[in-house]
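One chain is shown next in structure tokens, namely the form predicted on its own.
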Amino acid sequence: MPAVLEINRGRMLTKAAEVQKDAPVLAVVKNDAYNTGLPLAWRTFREAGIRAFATTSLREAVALRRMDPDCTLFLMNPVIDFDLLREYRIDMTLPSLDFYETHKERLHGIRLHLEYRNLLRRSGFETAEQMERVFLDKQADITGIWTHFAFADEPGAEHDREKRDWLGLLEQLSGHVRSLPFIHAQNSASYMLDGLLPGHTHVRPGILLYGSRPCSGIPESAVPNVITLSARVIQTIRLKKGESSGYCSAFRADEDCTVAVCDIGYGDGLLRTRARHDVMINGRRFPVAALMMSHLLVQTDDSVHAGDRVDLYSDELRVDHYTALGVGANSEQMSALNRMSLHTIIKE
């Protein structure tokens, strides 16, 4: 049996709907739900009465449209296909006034979010008075407006910056923003940080839905794990001192030790900056000798066996944990494993 990617369901929908209960949710879905499956999250998201979704993806915006035909869905990448837009009822950025006047003619019927270009510096209008001119203009269809937060993952004096920033513009343009039905900034790190923002509508929320903490500071027990991947010893086999295991003597041993083999390895998604870190068998830690496509090798004692079970990630060796080791950012660690070679369980 290969590695096994389990999915807690079941933590996701408590989460989403105390995240829903405390705040409307405009909940981020992109690059198939951080990896967890666009269908599975949208069917646990909706069940805890989420109606708005986002992505980055005409192609995952139009999926979403054809199992909901009620929901809201916004595009946070614009694009020029607009028949599409208009045919699937989605909403899109609209990410500078060029854009804008490229395109307006061709924007007719396709409700838009205007963009603010903030500390991200990414997309976006860089001033209210550039946004004030589509305001005037009258011919489109404005139903948003939103930017993205760079710093509140690591809050301090830009992330302050940023706020304000933003909250000025906000004011700024009061006249045109009180009554639109989407004013949404805050990720998941702004949320838990500061709750639902004066003037907002919605909180926009990604990682936070998945089960990782955005910050470390946040308390583990207000964001329940939600993946655990696991493998098993194939076999253990017995180094001496000076032997070597592995393509290209991929581990040599400095003494006579015990490595087990298990069956995941790079070709499974797990990153090499993973396997600097230990893995653990029967309840005990240990280092990971050597990582190859198919294979991880462990080193261990006699007391692991063929069989025994070796676990990545779990309620003790949590994906954010590895985040703040510098494994790399919560989502691209979840977004790295191949759900084509695991064999993945959803647990209600």
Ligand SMILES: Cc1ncc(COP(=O)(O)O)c(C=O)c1O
The other form holds:
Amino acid sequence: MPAVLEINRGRMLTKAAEVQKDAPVLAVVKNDAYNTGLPLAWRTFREAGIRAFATTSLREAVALRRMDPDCTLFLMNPVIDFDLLREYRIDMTLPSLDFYETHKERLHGIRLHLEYRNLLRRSGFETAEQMERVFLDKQADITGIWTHFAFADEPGAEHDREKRDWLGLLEQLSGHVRSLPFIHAQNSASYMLDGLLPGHTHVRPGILLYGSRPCSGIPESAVPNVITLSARVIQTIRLKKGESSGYCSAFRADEDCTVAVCDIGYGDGLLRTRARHDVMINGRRFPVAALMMSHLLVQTDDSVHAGDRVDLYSDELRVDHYTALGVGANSEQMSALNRMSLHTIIKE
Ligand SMILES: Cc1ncc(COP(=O)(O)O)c(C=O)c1O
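Let me have the form predicted in complex with this ligand next, following on from the form predicted on its own.
Now the full complex is given, and it begins with the chain already shown.
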């Protein structure tokens, strides 16, 4: 049996239903639903009452439409496949006045959400005046307005500023936006910080629906873990002081020791940064000695035997713990997991 990724669908469902009850959710399901699997996430979020989904990939939006004939699908990256957008009834971001002016003749029948650039400066209109030109043109089918905060995950002066700018822009455009069915800005951190912001129709979370806290100040109980990643000890080996194991002496023993060889490696998506921290075997933490493509060496003791389970992520070893330790963003750790080589189990 290869290393196992277990996804706790029951917990995903409970959390999604809780958020949806509090505020309408436009669920971010990009990158294969943060690598939990788009069909699973869609089925779970739909069961939780969520009726709107956002992704950056046209391919994913089309796949979602085939699963769900009547939800709202929002494409957060612009494309020029306008016929496909019409055919699959996919709403799309309108990322700039330039994009609008270049393509406006071909945008008919496509619902658009105007995007505000703000401090993220990734894409989006720069000013309310530019957006107003599109409203006044009256040719586009505008059904939404949105932005993405750059600093919500580290709230402070910059986040206060971007929030103020955005709320000011909505106020400035109030005559045009008041009755739009989609006004959305808030990722997980922003939602957990402020609840649904005034004048907004939806929150737009990702990571909190997939079991990680966007900021470490939030209690763990507020976002139950969803991901368990485990491997097995293939065998244990005894090394004498000075002996090495692994390619080019990846690990050299400072003293006589026991090393457990485990059946997981970076080929399964285990980040090298994660391997700088302990794993858990039989309820005890042990340090990683070396990471290879399909093997992990763990410095253990006589209590560890072939066949023992090795936990890399679990309720005690949460993805967000390692985010706080600098391993990588929550979504980065999850995206890295190789679903082609790992055996996935869904826990209902
Ligand atoms: C535009 C946009 N909105 C919302 C999200 C969701 O963010 P989070 O996963 O922090 O909730 C993302 C994620 O990267 C995003 O790019």
